[in-house]
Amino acid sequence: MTPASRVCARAIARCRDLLRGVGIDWGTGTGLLAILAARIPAVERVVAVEYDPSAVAVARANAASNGVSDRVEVIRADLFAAFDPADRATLRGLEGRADFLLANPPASDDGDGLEWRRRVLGTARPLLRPRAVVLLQVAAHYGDTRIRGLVDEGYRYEGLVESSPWVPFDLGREDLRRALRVYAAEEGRGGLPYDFHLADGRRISAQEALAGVGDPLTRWQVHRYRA
């Protein structure tokens, strides 16, 4: 598991008692968040939606062992378009249906990173119910001001739910190193700044961080927001 699917578990377990009747998990991965909100008595059923079709092998894999796989239906799309017919019907009949919504998007390679999470909050929109409980994991390093900026895809945004402590934005990570260079642009192109921490409490921007100012720290949080 990566840090952000630790805080995305962490915020599961918090919020089990508004998570109810049927949910979606989108990008899924191996499985774990549509997992996780099976085992909540008051869910009845997660679609677990994964462009990848080797995780969404694994993601069905992994519900069966852990005993779930009634409640959890796994299908291949990108973003909320199904490939299969089976699951394009399947995601028509959620149309307004949906209690809740969990994504743990990754950066995007484009504009200031979120646009994933534009496109998922987006796409999304039409399957969910009013007032529909979405968990939303989004970094604090992208600030405050971008994180409640969200709700222009037509959401309320309702609070911080669950935080890592500040910890390294591992440049090992080929990804990560790829979204600092994402960042950084957008600070070029004047975007708003980037929020990381140093370990002595200083806060950098991405260009600093990028510029090997010194070794940024973030912390990955999960957000909740309501149709």
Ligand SMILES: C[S@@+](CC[C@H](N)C(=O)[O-])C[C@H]1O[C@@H](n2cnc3c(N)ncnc32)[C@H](O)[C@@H]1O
The other form holds:
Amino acid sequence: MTPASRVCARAIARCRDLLRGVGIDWGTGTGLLAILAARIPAVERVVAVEYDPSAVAVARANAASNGVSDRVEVIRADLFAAFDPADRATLRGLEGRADFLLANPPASDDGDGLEWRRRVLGTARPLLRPRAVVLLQVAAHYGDTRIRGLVDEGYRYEGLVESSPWVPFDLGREDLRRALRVYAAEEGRGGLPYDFHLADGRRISAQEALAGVGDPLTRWQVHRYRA
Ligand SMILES: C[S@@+](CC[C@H](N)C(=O)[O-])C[C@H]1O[C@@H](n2cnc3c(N)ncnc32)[C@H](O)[C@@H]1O
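Switch from the form predicted alone to the form predicted in complex with this ligand and print that structure.
Starting with the chain above, the whole complex follows.
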């Protein structure tokens, strides 16, 4: 479990009164978020979407060992394009009916790093009921303008739900080193600066963090949007 996963788990607990009916957990990985949501009494069913076949198997096994396999349906899909015809039918059946969306997407290797989030929000939109709740993990280093700008995909921004304290943006992790290079390239193209902090409270850009100006800190966060 990454620090971002832990913040997502806490966000589900904090929003348990808002989660009901049928939900989607995009990029379920181990199934953690789908399983936590499925334990909420008002939640009937969670459709958990995952690309990696070994993660699909792990998520199914975890749902079974947590006693929620009757409420968590794990399907293999690329974004929302399911591989199995029965799973395609499941997603078609969700159109306009999903009450909530949970997503802790990876940073994208293109654009400003938020492209996976834009693709998930944009593709999920037709599946969601009006006013469906969306809990999306977006870390503080993206900056407020980018976080609020995600509403361009057809949502309303409702605010911060859960946050970690300032913690190291762990450059020992290969995925985070890659993400930092994506951010620095975006700044190099004239994009908005990223908002990393240092232990003494100073703020640094991604290019400064990449140049080794200091050890960047971030806050892992979950924000709430509404369809
Ligand atoms: C950051 S992990 C989150 C895992 C889990 N939801 C959690 O919070 O601990 C992102 C997940 O998205 C999955 N993923 C990446 N690309 C995907 C795609 N094109 N379609 C569906 N899932 C994808 C990854 O395999 C991974 O399990």
